[in-house]
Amino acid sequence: MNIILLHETDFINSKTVILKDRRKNHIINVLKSQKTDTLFCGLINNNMGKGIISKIDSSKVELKVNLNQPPPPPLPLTLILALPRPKMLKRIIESSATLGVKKIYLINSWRVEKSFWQSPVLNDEILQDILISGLEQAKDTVLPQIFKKQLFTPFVKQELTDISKNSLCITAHPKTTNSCPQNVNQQTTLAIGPEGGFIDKEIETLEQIGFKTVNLGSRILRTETAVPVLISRLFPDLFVS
């Protein structure tokens, strides 16, 4: 936990909170403070600052805040992904996060099967939770948005062309001769279909909407893998201090 994400319901004025859970275990037992040290904090979906430990015991932690930084800049990136089984999406999610992604669409496809859709992960609630994993660890308070598309083709047809205006648009695919390009630096959307990739069809459906189809090489990566792959391949200045 590199930041102390803070809700409003933490605060008691505009300067104070009190955090009794999980933070509060953190603090105390991994990061051991003491009553005066300083913490890095932020407000979610808002600034980002320090915070001073004016009282500290075994049932609360109460900082004064100065929330006076803004959040690092977003990855200009649109995940589009093939919903994977939910413990590959737990950790997808959480690494999407911490990479900067901000807008993340799940989506049906030939290869997903039915029942990951029934998933627990699914849950508003349970997302929330990795996507504040995965800010916490990358210092970050904006939480990305997740939406859910069951249905593929109406979807592509429907939505995605307007979802991916004036972006570069590609898809990772493994069966295809064009390389993925590099350094792109500019908004993109990208695609990543289920293990094993989309079929035929969807890879048609997706071109014919300017999706350009690109694969990574020789080795067929996992979807957890192939997605920090991609990003560090596009946006290779992320991972340049």
The other form holds:
Number of protein chains: 2
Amino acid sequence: MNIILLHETDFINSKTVILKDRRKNHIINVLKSQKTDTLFCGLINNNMGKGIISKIDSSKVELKVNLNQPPPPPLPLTLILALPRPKMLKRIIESSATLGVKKIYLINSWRVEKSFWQSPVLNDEILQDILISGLEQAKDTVLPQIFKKQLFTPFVKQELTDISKNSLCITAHPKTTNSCPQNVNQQTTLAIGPEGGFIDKEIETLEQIGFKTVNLGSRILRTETAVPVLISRLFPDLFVS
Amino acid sequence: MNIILLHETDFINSKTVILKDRRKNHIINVLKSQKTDTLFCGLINNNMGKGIISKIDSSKVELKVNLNQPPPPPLPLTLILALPRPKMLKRIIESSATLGVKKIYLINSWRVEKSFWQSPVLNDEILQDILISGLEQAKDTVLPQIFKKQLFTPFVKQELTDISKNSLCITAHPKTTNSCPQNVNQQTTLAIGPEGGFIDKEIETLEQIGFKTVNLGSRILRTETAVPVLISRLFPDLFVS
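Having displayed the form predicted alone, please output the structure of the form predicted in complex with a further copy of the same chain.
So here's everything in the complex, that chain up top.
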């Protein structure tokens, strides 16, 4: 937890928050903070800044906050992910939030196992907890949005054209000979298939609306490895202070 | 499993292998292969190529193999990792193997919890299974080496100088102002600290033998995300067909 993320409901007045939940436990047990210590804080979907501990005991932590910094810039990337298996989904969502992705579409595909759609991880509250954990790691406040689309063809043909308008549209696909571009510095929509990849017909449907296939060399990467590799390649400026 | 990895002991003659273990189960149950089907195979630490199924039943799979291709080139990178927590260690080792890292040193550091060194994941046989899983994903045959070093200062002062000789030496460290270089295309030794980072004295010890600190921007990444981001940044040519 590199930032204490605050909700509007934590405020008892415009400058004072009281924490009683896992954030209080983290401040006491992990950070081992004391009265007058300064913590890095941020209001969800809003500014970040400093909080000074004004009261602390085993039941609550009170902070006087001054939130005067904007959150870090978002990544100009929309992710279109064939729904990964639940364990992997959790890690991909969390690392994507940490890396600054703000829009993630989870879509169906021929090789997505039907049972994955029944996973409790897809519950909105659980997804939100995962996203918050990713933001707490990144020192960011802006919650990503996650959309679930269980029909591949209607989604691609009727919605994805609009979603991807005016952006670079690419599909990560091991079977193509085009290398993935580097340092694109533009709004990008990136589609990533399931284990085993999109089937040919799905690749064609994506191509019909302008998605060009790109590969990442001879090594086949798991989605959870491919996402940070692709983001680092497409947006190296993100990783500059 | 994008490659069936073979051991010398699987061979009954120079061109024929018999599989009876999880690889047989994978061929039958996941790949649903049949007699005369061709599978991509490789001999551990040796060539890769094709195997044609000559016999298949529920007890065994027999393949006639022709291994005439070299494995993909290794990554010119030695990883020096402060021992991560066991669950994360497993994923980092696996993804590093997939990405082509061939030497990993797991080292102690002030912020590494002592209990991590007792984890069963550090057992050599378990580590080897994780590495094999990473290679099976990558279509690679060359097993990485993992070294465990439980004393930070003697390791850095007495061994790391030799290990890192003639290489670019960098420490990933959020608190520095130097950006991580891109596209270095040279032998590199990369040190990555634990959760919370190396302490100042450790950074200094590393600096004394030539390790320059570099950062990855304002977002603090977990080690499992930082490793693929750093590799993609340092060696983008790896990701070109």
